[in-house]
Amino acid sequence: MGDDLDMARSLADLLRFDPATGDLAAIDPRGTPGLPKAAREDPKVWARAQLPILGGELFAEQEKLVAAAKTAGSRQRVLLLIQAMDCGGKDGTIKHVVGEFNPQGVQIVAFGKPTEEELAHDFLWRIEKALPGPGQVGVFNRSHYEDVLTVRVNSLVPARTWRARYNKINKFEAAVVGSGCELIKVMLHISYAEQRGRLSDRLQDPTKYWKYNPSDLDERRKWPAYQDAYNDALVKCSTDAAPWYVVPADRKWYRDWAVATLLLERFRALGLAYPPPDFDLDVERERLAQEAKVNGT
């Protein structure tokens, strides 16, 4: 089924993208990386009633980054940027992992084409506008990564411009973990089969007709490209300070366990705690057991 999950190797180590030996075509997108042997007689049940539990924990863990930034001034927040091929799974992963945080707390942007005031700026401006604030999760369904992915497959700018872009993507991401945000990029890794499946479902499903653009299939004959431009982008962009993490996701059961494991892991590893109070404890309470007697209650 999977490798067990080994307490000296975190869920986070096992989908890290290493650029000095990684290759995108050699990670099976069915394959289910880290699954306990809990889980083996059942997987999809077992990991499906994992995600309430895991949620209950990533929302324990916001709560101390929402209190950390309103008492304390903390500057720490949380960036989950979302990459996948059409019919990856990026609004099931939102809806189903990221809905598990207090919604108060949580931004959530989807880039799409740029519209023309956007275009008038450099291809970050918009990304650097989008940035969750302090205490804040920030989640980007898709985001500047389009612009050496879909821009480089269809051509929109001369080869030499976003040749240019990894450099400053790395820069520029280097800069926002630098300010105190914990930058998680996860690429949810489909295979052809699967996405022509889900694409079919689309065009038999009424409720999901919605979801269907002809353009889909347009893209869709561009998938060689596309997996070449995936890969350069995680071997050139995948630093220690912003590390990509490939997520199989043509089992929509295992990838959303997974980012939702992955996300817990790196909120743990952020060391949040509850701020202590910032007034005398004992004069409060006193305080109020005076009110108390005042009232009779």
Ligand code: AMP
Contents of the next structure:
Amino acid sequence: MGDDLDMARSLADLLRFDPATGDLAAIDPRGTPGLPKAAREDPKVWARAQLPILGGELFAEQEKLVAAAKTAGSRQRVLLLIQAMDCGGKDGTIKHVVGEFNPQGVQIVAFGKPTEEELAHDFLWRIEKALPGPGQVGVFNRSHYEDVLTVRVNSLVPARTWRARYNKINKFEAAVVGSGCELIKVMLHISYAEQRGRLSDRLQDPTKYWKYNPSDLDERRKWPAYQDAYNDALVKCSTDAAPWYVVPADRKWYRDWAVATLLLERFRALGLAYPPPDFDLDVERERLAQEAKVNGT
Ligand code: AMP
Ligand code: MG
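Having seen the form predicted on its own, I'd like the form predicted in complex with the ligand now, please.
Below: every chain and molecule of the assembly, starting with the one above.
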């Protein structure tokens, strides 16, 4: 299979992490797998031009999801879970891709350091509470994976505790998917050099100071431990029910195109359709016509 979407069945097939053979270190963060031939002349211009087109299609798919929940009592919902190193582009992806949806049907939750109340519960407690309702598109900016990433790297709990979490995560995600939630797990994969550039931007540009946290540099020093922890999470938690997708993310235009395309492919696989009327169309059309006659407009 080539790295070209014209050759592959889908972008999902190209980006899905294979737990048997996958290795995060072997995935090039500057790569652009799946760009079609049409993009070759100027891939950046092409990808940026595609985004609003994909966005229109995502909007329509989301509308069908909402309609099915409203009229047919469907329990279907979609959850996009985003993980990345600091400066990996989580916020930018949400702005550019998730921004294409109707905001009324989107529920975005960012997971930071747990509160005392959250720490008093199981690590999945706050996650379960944040799951999207029927018809909603949920977005997780960070997630329960922090509990096997930053928590592991910084030894915030004993090793036996985080080691037991991969299995718990797999069981939890299988239950979530089983309850009608389409779970799309995306890791935005940036390089060490790209992170430096983005941190540097945050220190040079007064409009970006607020995004910088001195602890980001402390975490950067632990880069190899984080990459190992990410690789383990990808290997141990890439299941049939809930696969992981690794999106090369050094190039923002590719990242946005890839996440939008992946979302659209997964939406389409749901086979959503606008529901038929649950009333008599002819009767209602006639009623409106009569009413208009009476009122003269
Ligand atoms: P930001 O996304 O820049 O707002 O930062 C959120 C911070 O919360 C990051 O440093 C995360 O590593 C941290 N965080 C998120 N979840 C957890 C968790 N379960 N335990 C400890 N730290 C966490
Ligand atoms: Mg941060």
